[in-house]
Amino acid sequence: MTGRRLWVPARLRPGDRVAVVAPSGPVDPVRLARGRQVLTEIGLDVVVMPRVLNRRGHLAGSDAGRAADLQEAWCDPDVRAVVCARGGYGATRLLDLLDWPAMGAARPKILLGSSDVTALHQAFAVRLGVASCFGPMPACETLADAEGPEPASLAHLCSSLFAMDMPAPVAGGQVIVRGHAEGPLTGGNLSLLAALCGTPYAMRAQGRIVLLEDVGEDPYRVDRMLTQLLQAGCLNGALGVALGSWVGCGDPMGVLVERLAPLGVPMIAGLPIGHGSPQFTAWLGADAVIDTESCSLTCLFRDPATAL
C-alpha cells in the first residue's frame, strides 16, 4: 500500500443491489433480518448470500464456504457493494483461499464492515488496490437493535455510502497532539492489525493517517499490540493518528498517549468509530483530514475515474 493511492469505488444510488456475506463469526438470523430491513428501507436491493446462516463452532460455516460467498458476491457484476453481516473471528482464514486475480478482474465495489473485517480491508487494499468502508454491519446491535437502528450511526452510514451525500466530519473528544494532517486513511481494529504483522497484509502507515480502535482488551494488551506495531515498523511515517472507541478496554488512554504521542504527529481521540453506539463510518484508503481545531476526522472523496 505504501506510496500508492487506492481506487475509491463509485458510491451507491437508490435501487443498487448489495450482497450480504458472513466472513467471520456466526450470524444471528433475527438480527440479520432486522438489519436487512434497515438496508432495504434506505433504498437498497439486498440479497443475502446462500451460506450466511451456516455455522461451524465459532465461525459462520467452513472457510471454503465463507470465501466462496465473498468471492461470488464481489465478482457478481450486478452487485454494487458487499456488506459483511458481522465481525467476530475468522476473516484472516479466508485470505489464502480467495482467487485474487479473479477478484481483481471484477469491477471495484464497496466493501462494508468493521472489527474482524479489518483483515479484509487490509487485504483488499494490498491485493486489489481498493478503498473500503469501515462501519456498522447489519447483524450487529447498532443497526439491528430491537428498538431500531441508532439514528446518528445510520445517518452517517448513508452519507458515507450514497453518491448524493457527503459524510459529515466525525468529532472526537480529546486533542492529544495539535496540528493538521491530510492523507489517505488506514488502520482499523488494533487486534487485527497486530495479528497481520509479518504477513503480506501488514499495515504500512507511511504517508497515511492511522485510525485505531478496539473492544474488550485490557490496557496492558493494548500496550503490547501498539509495541508490536511500533517494533514492526508499521507506524513509521504516519501523518496523523485518530483514535476511535475502546469499549470494554478499561482506561487505555495513558498507554495510547505514552506509545503514540512520541510519533510527533497530529493526534485526536474519542471518535465514535469502531464499536459501541453511536458507530460512525470511515473510508479506509480515501483521503482524510485531521483537524485538531475542531477535534475531527473528515473523509474526502474524489472522482473515482481520475485521482484514485
Second form
Protein chains: 2
Amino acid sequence: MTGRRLWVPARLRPGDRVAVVAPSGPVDPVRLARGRQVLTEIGLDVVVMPRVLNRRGHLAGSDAGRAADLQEAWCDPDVRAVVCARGGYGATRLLDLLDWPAMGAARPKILLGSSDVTALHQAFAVRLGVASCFGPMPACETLADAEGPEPASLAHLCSSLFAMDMPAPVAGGQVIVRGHAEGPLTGGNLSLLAALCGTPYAMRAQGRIVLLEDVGEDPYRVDRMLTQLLQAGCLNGALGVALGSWVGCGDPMGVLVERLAPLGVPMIAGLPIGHGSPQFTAWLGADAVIDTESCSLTCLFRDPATAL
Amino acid sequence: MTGRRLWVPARLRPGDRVAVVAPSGPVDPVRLARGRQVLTEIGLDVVVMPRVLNRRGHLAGSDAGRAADLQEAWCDPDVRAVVCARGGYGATRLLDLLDWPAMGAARPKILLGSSDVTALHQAFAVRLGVASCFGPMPACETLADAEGPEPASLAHLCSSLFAMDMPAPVAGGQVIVRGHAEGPLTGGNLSLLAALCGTPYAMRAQGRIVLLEDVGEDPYRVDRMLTQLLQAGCLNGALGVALGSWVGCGDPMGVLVERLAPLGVPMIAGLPIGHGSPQFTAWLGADAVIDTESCSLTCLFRDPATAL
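For comparison with the form predicted on its own, provide the form predicted together with a further copy of the same chain.
What follows is the whole complex; the chain from before opens it.
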C-alpha cells in the first residue's frame, strides 16, 4: 500500500517572492545577509520577515513572534515560498500556536528548511497536506559561508525549487538492503521525529519511504530514538529507508543497520542530505524512488506547474 | 481525580534475597563488587544474575540475555527485590521482549533502579500494575564509591526498602508554585519519559504527582522534551510537579518553570533525587505528598507488610 501523496505546491519562477522566517534558534545577521544575497542571485525577490533577528535565549525571539512571522508569510498571497533561516531548536514550540485553519485557507506554497524544521514539515503534512522541501537554509554554512555557497548544494537546491528544472538523483555510499522502493517520502531529522512521537504531528511511515539523518547524537541516543519510533509504530509499513548524514554522531551505522534492516525493505546509506557539505535537497511528501542498483534516492514529483 | 494507586509490594526484612540485574549499560565489576558488599552489609542476601557482567557495545550484553536475567529474577519466588546494577542505556530495548503475562503471574516484588530504569518503572506500572522504587543502584558512585557509600543516600534507601522503617520526607530547595498535592507518584528521568511517548509505556500524569530529573541534557533539550510531554498529553491532569536533580544540564530552571508552571499545580524544585549526591529514594506508584510549606516530597505508602 502506498501512502497518501501530499499536494506538491507550484515550484518557483525567476522573480518570485520568497519570505525568510526564523521558527527555531537565533539567526546570525552576517550569515543571513550572505544567504539572502545568494537567494537574490538565483533570481528570487527575497523578503525578510520583521522578527527574524529577534533573540530570546536559545530561541529567535518569543514563540508568539516566531509563529506570527511564519503564519503571515504563509498566508501572504504574494509569497511563493517560506524559507527558514536556520534550524537549532524551537519549531516544536510553535505547533500548537499556529492558526491551522487560516493557514489551510492560504494557497499552498513551498516551505524550505531542514534539521529542527522537520517539526514544521511534519505538521504541515499532517495539518495542511502539503509536500515541502528539506534542504539547506540561507543563514547556515552551506549557503552562507564567507567563501560563498557550496556549489553542488546550491545547484541541487535550485533544481529542486525552480519549475523549469528537475533535481538529479542523490547518490548514496552504501546499500544495506537491496531492492527497489517507490512512494511518497517522509521523515527528516531523527531527533525531531522522535520528539514528535505521541503528539498529533507524529510521522506515520505506512506506505512511504523514510528519510533519516541527525547531527551530534551519540550512537546510544540514535538507538534510543529508533527504538522509540519502532515501539510507537511510526515505522510500520515503511516501503524503504534512505539514510542521510550523521555528522558528529560517532559511528551510528551499527545501530542503524541493527534496528532498521529487520524492517526488510530497501535501504541505502550515505546520502549527502541533512547536515555537512554538500547538502542536497529532498521533497518530503512527493514521490521518491530508492534504487539500490545505483544506490540513489530520486525525487519524482509531478509538478502541477510544469504539467501545464 | 486521583490516579490509580499501584500495588505496593511487600517491603524487605533482614535476610531477604535480592537479585542484581543489568538491563541497561555495561557494569563495572569493581563497582559492582563494592555495591554488592553494601547491600550485604545492610542485611540482604545478594544474588548476582549470571549475565550481569556481559558486554556488547553500549549495552550489558544482548537484549535477549538482559531480558532473560530480568525475567528470571522477577519470576523467582525466593527473590524479594530485583535490583538494577546501573542505568546508562538499553532498558527500552527490553520492553517488547519481556513475557509480561509470565511476569504478571509472579508475586509482585520490589524493582529498584533509576535513570534509564525509568523505562522499566513505567512498563512495570503499565503492564504489571506495581509500584517500584526509584533510587540509587549498587554499581553507581553513590553506593559504590571507593570511599564507601554516601551515608544519607544509603540511610534513605534503607528506610524506603525495609518494612520496619518509613522514609523521611525529602526536602527541596525552591518552591515554584505554592500549594498542597497528594496522589500517586509517577515520572522519573525526563529523557526516558520523552523516549516512551507514543509507545504503550508512556506516562499518564492524570491524577498523579510527577517527578522529573535528568543528567547531561542542555536546556534546549529539556525544553524540547517538556514540549513533547505537553503536546503528547502526558502531563494532562497532573496534581503536582516535583523536580529532582539536573546534573550537567546547565541552568534548566528557566525552561522548567516556563513550561511547567502554567500547569497551575503545586511545584517544588531542588529535590536530591535522580543523579548527584546525595541521592534519595522515591516510591513510584505509591501515594506521595508535595507540601510547599516545608518544600518537601513525602512518600506515604501504605505497606501491606506493615499493615498486618
